[in-house]
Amino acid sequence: MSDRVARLLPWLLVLPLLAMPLYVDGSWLIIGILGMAGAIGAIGLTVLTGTAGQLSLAHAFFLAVGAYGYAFLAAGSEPGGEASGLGLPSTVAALAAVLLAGLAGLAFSPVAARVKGLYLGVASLALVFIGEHVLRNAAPLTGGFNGRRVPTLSIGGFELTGRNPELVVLGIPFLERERLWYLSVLVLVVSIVVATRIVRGRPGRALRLMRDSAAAAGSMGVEVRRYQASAFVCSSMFAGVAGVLTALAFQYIVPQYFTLLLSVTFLAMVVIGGLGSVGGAVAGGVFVTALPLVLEKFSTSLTFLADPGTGGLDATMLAHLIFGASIVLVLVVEPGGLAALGGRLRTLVRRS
């Protein structure tokens, strides 16, 4: 089999994704949508950490900027609520929220230019803590501790994440979740293409050289500080896109979701998937995001799982144990993660 056909095989997975809303119920669609949002966020982090070598624990902050930025920019004042908004067209608000996340990454980039490695990771924690404080106390913007509602995304009166106008395909009504599913697939494909061009192109080569040796990169004409800033901006914009999709999936966002645990979860995604690999980030993002949701969905059938809050082994705790074991296996057995396993499968396909 030719190399071209082997490269096209992963894209064939898009075909069953397009048919999924015709066969599964809404609960599975939400799990898939959140998985795709996690994959997009993981793509941004693997560009920053895997390709550029800059450790960041602030990914949850940039997701919050995208999610709350869209909610604030797209919504007007909530009747009977504390949160307000600018009332911009929802598509403009979504794009502006992504740009706002990029600006937040650009504002933090001077710190990344001065410190590196573990010190950069510790410094990025400040963004998470600042973000948690703002989300809980800036009630006119965020709704405070109780959160705020997320407006519907629409284009020209057609609600991409709503019910209007009515849309029926093959006798199946396409409502909020079905429409958001196809939007998420489109955004995920675009994100994969953009990130692949970055990683495999000239910027990716410069980022890898900078990761291995900043002095060597500078001696070869690479503007190190500019590329460091660009990596943070790129990563934060991917996180902003993930934040907007997550907000649209939840339809109501609260500060308790955008904590340090979310940043650590994204690090688990890129480690399990394989640092520096776009495809690995997608696989790791879907796996880490969907596993606890799937376990929770089947918690009544899995008799060994306890109810949340009872002190036993619940679905979330089991998922965390699986993530920890997966990270250990990746670090000890296969440092390349799921991406390396996928490479082995492609090799077998070529040989066949």
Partner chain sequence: MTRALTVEGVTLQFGGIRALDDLSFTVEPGTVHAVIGPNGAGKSSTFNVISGHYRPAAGSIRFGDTDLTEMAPHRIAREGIGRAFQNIALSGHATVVDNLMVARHRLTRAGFLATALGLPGARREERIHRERVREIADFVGLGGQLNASAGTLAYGDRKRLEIARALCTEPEILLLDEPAAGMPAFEKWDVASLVLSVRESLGISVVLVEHDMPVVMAIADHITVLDFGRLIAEGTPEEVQSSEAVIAAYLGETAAHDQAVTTAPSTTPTAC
Given for the second form:
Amino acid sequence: MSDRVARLLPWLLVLPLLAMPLYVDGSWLIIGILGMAGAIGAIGLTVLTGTAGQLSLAHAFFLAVGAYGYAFLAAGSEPGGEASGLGLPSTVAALAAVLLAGLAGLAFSPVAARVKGLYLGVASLALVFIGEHVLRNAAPLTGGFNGRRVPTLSIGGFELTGRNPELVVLGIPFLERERLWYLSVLVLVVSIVVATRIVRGRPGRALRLMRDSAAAAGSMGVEVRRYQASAFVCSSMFAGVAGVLTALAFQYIVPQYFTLLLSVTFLAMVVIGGLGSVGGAVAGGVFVTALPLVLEKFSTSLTFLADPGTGGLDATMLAHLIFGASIVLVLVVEPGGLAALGGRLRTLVRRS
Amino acid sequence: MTRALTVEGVTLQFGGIRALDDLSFTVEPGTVHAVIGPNGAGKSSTFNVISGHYRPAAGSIRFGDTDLTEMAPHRIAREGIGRAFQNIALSGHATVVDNLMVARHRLTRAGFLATALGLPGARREERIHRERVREIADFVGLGGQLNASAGTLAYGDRKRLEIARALCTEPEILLLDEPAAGMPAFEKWDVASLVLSVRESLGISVVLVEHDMPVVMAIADHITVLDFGRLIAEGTPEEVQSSEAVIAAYLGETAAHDQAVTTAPSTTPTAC
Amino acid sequence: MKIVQLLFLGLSLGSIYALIALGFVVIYKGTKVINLAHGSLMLLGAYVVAVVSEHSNFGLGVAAGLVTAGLGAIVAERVVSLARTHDHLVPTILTIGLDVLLAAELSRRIGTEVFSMGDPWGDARVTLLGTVLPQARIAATIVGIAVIAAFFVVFRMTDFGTRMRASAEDAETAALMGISQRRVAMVSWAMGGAMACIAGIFLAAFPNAGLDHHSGIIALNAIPAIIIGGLDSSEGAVLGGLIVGITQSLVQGYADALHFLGGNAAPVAPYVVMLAVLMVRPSGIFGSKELARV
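Next up, can you give the form predicted in complex with the partner chain of this protein, since the form predicted alone came first?
After this comes the whole thing, all chains and molecules, with the earlier chain placed first.
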């Protein structure tokens, strides 16, 4: 098989994705939607951590900015609403929320530009903890401890995350989840294209050299500090997109979701996928997001799983054990992660 | 014609140690200018000060009329000072062509947004510069390995790639830090002729730090000799060779040094 | 005398954090890894202390806890060392994997229980300079000072300390001088683990409610400490720990006056201090500035 075909192969996966809502029910679609949101967030983190060599544990914070940003900007000031809003058109609000996440990343650049690698990783912990604190306490904006509702996204009266106006395709009613599914596929494809271009293009080359030798990057004319900050901003914008999608999927967001654990989960995604690989981040993102949800879905038939809260091994805990073990295993056995395995598979395909 | 590079009264301190002590010399346009001296004499420190990685405690560095002393490395690179590193600071996983394209950074514009959107300008720029990079790769003899990843190249080829990358910044003056170190004799002379052709066909001045004396004597127009961070002699190869001070400085370590030169890779390259 | 009370409490809390921070720093100096599994190691040690002292006595419990945490740390170090890579992020990311694993297993074992440490101080209080302080916190301060002092003696004055410092300076050269990097790594991790265990005991003791599956997360309070003090400075870790302890204590104590900060601001306040320090000194108060090797 030619190189070109091998390279196009992954795109063929999009076709079954498009047909999915015709075959599976909403409970599977929501797992897929969250998986795609995870994949988009993971793409952002792999650009930062894999390509630029900057560790970040603040990813959950930027997801929160995207999620809450959208909810705040799009929500009308309906009477009795628990938290305020600006009432912008929802599409504008979604885009603005992504920009807002980028701005939040930019605001951190005095630190992000000067602090390198591991140091940035632990320094960025500040954002998660301070962010969570703000989410809990800035009740007028965030709804506080109880969280806030997420407004429906619609274009010209057509609800992309609602059920109006009615739409039936091939006898299947397209409700919230079916519509959001297609939106997610679209956004995921755009994210993959954008990230691949950045990683392969001029910015990606500069970031890689910065990671491998900051001194050499400087001597090639790369403004190291500015690029370090830019990588951070870029990564937070992907997180912002993931945040908006997550919010739309949940329809209700609470501070307890955007904690350090979420940041760690994203790190698990990019490590399992293979640091620096966009395709790997997508695979890792879907795997890590979907695993606990799928386990939970089958928890009644998986008899060794206990009910949550009873102190036994429940689905979330099992998922954590699997993530932890996968991180360790991947880094010890195959640091290239799923991406390296995929690469080997491609070589096999090409040979046959 | 290129500009002259003037190092004037430069002193560099590390804690209590003076790595460079009131050092002055001038690299005339269009010459191959070697900086030599025993180990620890301050040769690499000199480069680091010129390229902005270390800031001198006193003194100045001027390139033509431009003062480089306080500039950050990327600004100095933009002034047209290219640098090849001694310990091969390449991106090991990236391809040869990507390693060279990064050196076009100062000559290109496409930022995150333009690249992400695949704007026509960004694409055109990429195409044009790839063409030029290919020419330079041919020039140093790496034309056949453009798509190999840098880490898999032979040692000599990685050294050449370092030089090619510095050339890809289209410098007016090129700083080469031990380009022939650790190479077998025939490859050393390849590098030597490469350095000469850089000057001949590209009209670039070269500042060269090198341990291999036969190579230095054969290709340098002018030599600056350092010892303990101080200038102890300078002049043409003939003048330097007959200088008492130089002989004295080298005698101390001639035995050990010759050993290091003849028994090949004394400096193991850091993995990249 | 509220301020004196708060400062005392802050200092005692700070000495506990200093122990954790010192553990982070020792491990970092020994192996250039930020051990993000430190919280779980602390939980592991304290959990063993609680379980063993329930069945026998506190002294035995502490011994068992120290040994378990030390051995656990050594195992962690060995696993981390398996990753042969030049990427300096990888070992630290690996510790996150270990943390997730260990935390999941411990929380499965602990479940919804809250363990008391079986320590001899209980909820006794002492009056000192007109302030009332929990005995356990006084003990924490004394033990903290003793352990830190012992650490500095070992680090500064023994042969082993010299070897460790040499490795921290320049691992390659130290290895060439015949210093076993593997031993230095294992001992530094074991020391870090044991110190975390001691800190864990006092963090679970009165006035805190006891040990639950979430206690490990408290170790992260030492992260601002090491950034404030400087990642590669033992003195910095101690100073940073004290700053974090006092900051938390003051913010907690004056919560009413500081209500604009929002509820429960004490755990977050050190991070604000940390960001402020980062703006002024990116490598911390005592941290050595990284000199680019060219």
